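This document starts with one chain, in the form predicted alone, laid out as structure tokens.
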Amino acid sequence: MHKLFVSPEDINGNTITVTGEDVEHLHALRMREGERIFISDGEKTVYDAALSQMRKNSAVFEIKSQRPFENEPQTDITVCIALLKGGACEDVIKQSVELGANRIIIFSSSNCIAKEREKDGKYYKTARQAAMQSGRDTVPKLLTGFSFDEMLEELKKAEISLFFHEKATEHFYDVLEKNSLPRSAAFAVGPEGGFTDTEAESAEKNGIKVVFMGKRILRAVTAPLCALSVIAALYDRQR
């Protein structure tokens, strides 16, 4: 079943009310009235509701049923990505969306050949609708234009925080297994040259373990995904 995201305010008793370029997407899906779809809040409660009305800029939904998010992962995924060049950023966006990711920062860093560029409403929009593809019950939180020292601000916040540099001597999943089901887990990877000597030098003085991700050395728009993967699968099956 399809699923869309609407605030709260889009919800009015028994009704939710769709606007915007949500519309479009329904009557591409050629919606008649008294077919169901999945529609969130994005806080904490996914409706079931029944098409009662479709109009030109709105359509109007009657809930069936709701119920509380069970598709998000229990521990609190952060994951921080270099600026990359081209395209590079939404596809890692999206498929970070898709493998579970809860917030999403992107920051500059010394090796970054990228220049950030405003860019997050098309960020946003690439999250959302990897979210509605992927039947996540919320859109992950989108952060941008952060340094690289506000990066580390909040990567250690974390329950558990990891940097990846190549010269690191200590393996990530080495510190994933010695934490059963943290609150919180958060990483950074760097840009397409990688992270400097220093900056790694930075992120160990601030408390966060610097790992390596293995013995072969992965793309930018891999080692994150990656990573995502084995945090998510290692965690999300211990329910």
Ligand code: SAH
Second form
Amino acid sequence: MHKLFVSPEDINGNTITVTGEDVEHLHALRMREGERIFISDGEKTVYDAALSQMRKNSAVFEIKSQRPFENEPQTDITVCIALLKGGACEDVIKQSVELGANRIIIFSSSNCIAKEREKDGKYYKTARQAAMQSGRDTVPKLLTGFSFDEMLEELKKAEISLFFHEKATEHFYDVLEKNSLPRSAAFAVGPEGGFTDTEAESAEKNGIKVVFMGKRILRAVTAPLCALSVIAALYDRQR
Ligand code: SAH
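Right, the form predicted alone is done; let's see the coordinates for the form predicted in complex with the named molecule.
The complete assembly is shown below, putting the previous chain first.
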């Protein structure tokens, strides 16, 4: 069954009003009155709803039943990625959504080659599509335009905060393994040119664990994938 993502304000008593691009999507699907769909409020509830009225620019659904989120990891995961060249940030966004990230932060750092970021709308669309395709109950939050220091501030708020630097001496698995089920975990991966040693020192001074992930150098798109897979395997195993 299809799933749409709305905001809590779109829900009024027993009805949900869908507007914007989703309406075009519903028209394209040739959805008929009475047909059922899942609608997430993006916060904690997924509704099973039936189409009651289809207009040109909006669609009204009637709520039939509801359930709390069940496809979300218990650990709140934040992925911090540097601004990357080409469509690489979008690739990381897609993969992060599939692997359960809750928040994706895009920041710039000293060695960033890419200067321009995509329009936020494009990133959001990518995240939304990935969320639909992978059966997420919510679309992860996208925070863009962060400086390196602003990113560190967010990174250190998590119960486990990791900063990936290939010269580090502590392996990230050893840090993760010590925690059975953290409330939150966050990590940062550098740009194609890597983090500078000064940036790594700054992370360390902020109490963030500077870690490595193996003997080989992974690309900026591969490193988050590796970190997320390990986090999912350790902390997100329930059916
Ligand atoms: N400085 C490098 C590599 C950058 S790789 C160079 O220019 O050759 C891009 C990012 O991926 C790094 O900043 C780091 O965050 C992460 N990364 C890749 N391989 C890693 C490893 N073996 N250990 C820790 N982090 C790694």
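Since we're looking at a predicted model, the values are computed, not measured. Residue numbers count along the first chain shown, from 1.
For the motion between these two forms, which is treated as two rigid parts shifting against each other, residue 80 and residue 192 share a part.
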